[in-house]
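Presented below, as structure tokens, is a lone chain in the form predicted alone.
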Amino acid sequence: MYIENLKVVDCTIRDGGLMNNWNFDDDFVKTVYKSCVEAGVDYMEIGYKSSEKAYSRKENGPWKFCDEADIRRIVGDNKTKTKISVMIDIGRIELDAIKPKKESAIDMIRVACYVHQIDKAIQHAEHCLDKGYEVCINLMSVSKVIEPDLDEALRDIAKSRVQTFYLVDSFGSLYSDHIESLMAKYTTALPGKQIGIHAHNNMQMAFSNTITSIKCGATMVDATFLGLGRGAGNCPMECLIAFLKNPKYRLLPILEGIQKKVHPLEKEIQWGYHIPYMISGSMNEHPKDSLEWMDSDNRNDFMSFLRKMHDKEVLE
């Protein structure tokens, strides 16, 4: 499936990170940007740009922070085709903090906001611009925003500079149809922008959505080694550079990634389809809960949860 403008992006470490507070070491983030540039993947977001006033180093590894120092000690001046992105969150990072583009090795920082904080997404995303950084907004759990916040938030976003907003299947809880939907309502209201796409698996959609949303013109599309992300975890890398079959990508230096550093991981953390995360996703709701149910001695005690899932949807 060839679509010359289409662009991959890794989020590994970032996404991943979710399940282990980003404590990766050196050599496991050197081997995925090794990975990266040899595949051919066109951005690896390293983890989140965040303020020690809003998370403390002692609970949080460096890839929370993303320091200009542990970036270069991992890939230097970056001379390659592989641009490096953060996320920031809105309210937790300080933007005078961020140094202009010409001064850091980061080249995209991508903005994840609730669609209450769109106007808020919007200035963090022009600031980043005026610095001279690639800027994307990612509107988080759009499967629970009503239809006039929506719209009235693409609106804004249309008036914007910003040229890349994604559709964010933050629960795992879309399918097909509704990826069809959205993106036919994104691309309506956003002529001339990019849209891209980050999908979870709690429902086993996410490789699916994500082809889904490619033949529904999505340009920039998030996928992880091994799916690796929070609870149910992403698109996977692998299945996507797979099934592209665009010869400007290679799969084998992401398997080699895989066998040397994300498969072993498995050992220490759990991610991955499992059916506490497929629960939350059906219901459409946050896998907070079904995480620390993953956590618990009840974690295969699947229909205790289902009932737990429905007592507190009866009372909300």
Contents of the next structure:
There are 2 protein chains.
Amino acid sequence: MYIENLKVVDCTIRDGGLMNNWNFDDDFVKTVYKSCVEAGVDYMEIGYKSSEKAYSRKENGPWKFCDEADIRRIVGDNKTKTKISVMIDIGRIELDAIKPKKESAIDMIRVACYVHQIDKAIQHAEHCLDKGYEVCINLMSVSKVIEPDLDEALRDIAKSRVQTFYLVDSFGSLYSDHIESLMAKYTTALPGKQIGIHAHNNMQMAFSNTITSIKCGATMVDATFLGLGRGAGNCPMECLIAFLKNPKYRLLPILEGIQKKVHPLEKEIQWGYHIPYMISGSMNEHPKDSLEWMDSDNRNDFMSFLRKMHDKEVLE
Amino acid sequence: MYIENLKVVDCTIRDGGLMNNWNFDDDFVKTVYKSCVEAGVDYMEIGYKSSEKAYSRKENGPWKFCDEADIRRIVGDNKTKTKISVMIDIGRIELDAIKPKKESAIDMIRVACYVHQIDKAIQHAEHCLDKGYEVCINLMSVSKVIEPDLDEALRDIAKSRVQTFYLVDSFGSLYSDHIESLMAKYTTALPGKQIGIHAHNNMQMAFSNTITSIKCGATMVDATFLGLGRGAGNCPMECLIAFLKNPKYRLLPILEGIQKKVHPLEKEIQWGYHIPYMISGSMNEHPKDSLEWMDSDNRNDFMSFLRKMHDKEVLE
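Output the structure of the form predicted in complex with a further copy of the same chain; the preceding block shows the form predicted alone.
Full complex below, order starting with the chain above.
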């Protein structure tokens, strides 16, 4: 499927960091960066940019904060075609701490928000835009947003100067019908803007939902090496690159990063499809209960987890 | 998605047996059977029916042969709504060895064939039909069949008395566009017949392709507990049942079978998504090379496997 203006965004470190508090060593991050550059990946999201007033350095590694010096240690002056992205959360960053683009190795700042924060997200994004960055807004947990609220958010985005808006399946609960319906709504409400997709793999739908989004007009697509990410993980980069068959991208460097760093990490941390994540996804619930369950000694007691989640349907 | 005439076919023992030569103990098979019955699964495919002239009892467990006595030991007289299915391969079974339905616990016989065997497959299926069984034909490796051959096969099926025909993604190489195209072809060529889907998970598309097939009119769908099956495995039954949300089916008994028997089996045999299977799937190749690679000490050398598969594209 050849789509000239498609952009692939690697989120391995940023989303994967949710599983190890962003404690990747430099060699790991450098390997992912080198793989992205050689594979032709358009953006590498290297972490969250956060304030130390919001998060402790003791509990979180450098990629929760993305200091300029830390990024430079990995990418130098980044004289490559792969742009560097960071994500910010509303209320976890002081906007004044963001330098002008010309003093930063960062190219794109993505603002993650819930629907009630959309005005703040636009303010944050336009602030970064004015400092010279590419920006985009990722509206999380859309599977819980009722239509009037979503329509209002889309009207606000349409009026803003923000050029890119993301469909985010935070709970891994969306099937292809949902994706088609939401993509139709997004593209209709936001003519001339770029739509992105960020999928989770609770129900083994992340890659398929990414393809569906592309068919529906998404031109910015998130993926991670071997699907590394919170809980069930993300759309696997290797599947996406193999699917695209676009000469701009190469699979072998992705496999190199997986082979050297990401696959060996499976011995230390567990992510990917597991029954508790499937249950929370299929029930359209936040993965926090399934993540807790997977961290407990009961992780393989799938029946009890289903009963716990269905506690109000006692005759199930 | 409520579809009144949908039938779910469990293939855990039959397809999973490809990974352990059908050496499941009785307790394992009984647990899967009990789960299927309690979950409302319409058919349980308990194995292959094969001749001992084709396969050795030394190398293969009972579910490669499906003797009547073995089946009865599991299902008794099977006074349940779950029907029992077996698969036969062309040239690996003597038709005279198949008893009349009234003497057997088997309800359905599925004939697996390649496109050049379609006439033999129809002969086999109609032979079984005349003995009183439900029958269907599973055309394997359709991702390698060119259109004139496929059209001829479909014309032959259309003229036959065989009521059910399967879309089988043997190599796990089909994306949703392929499924939509093939389903359109099958439903157009076979008016009044039932279409089934059997998917493999090489590219994490098995469940999604199953959903796509259902949306395109498939009414018989194969799945296995925790996706157990050859290589990357199959459409996971738990995802399918959670998706269907049909009061006819229950998820909890499926989780019971997984928790008690199928999940613990992961300590002994490996199946499911792995990079070598993804590579062979994305290249539309038979999984035999990736299966061999996964059985070797090189299993985690993904780069070398890609290079081996791409050996003709030396500059890749």
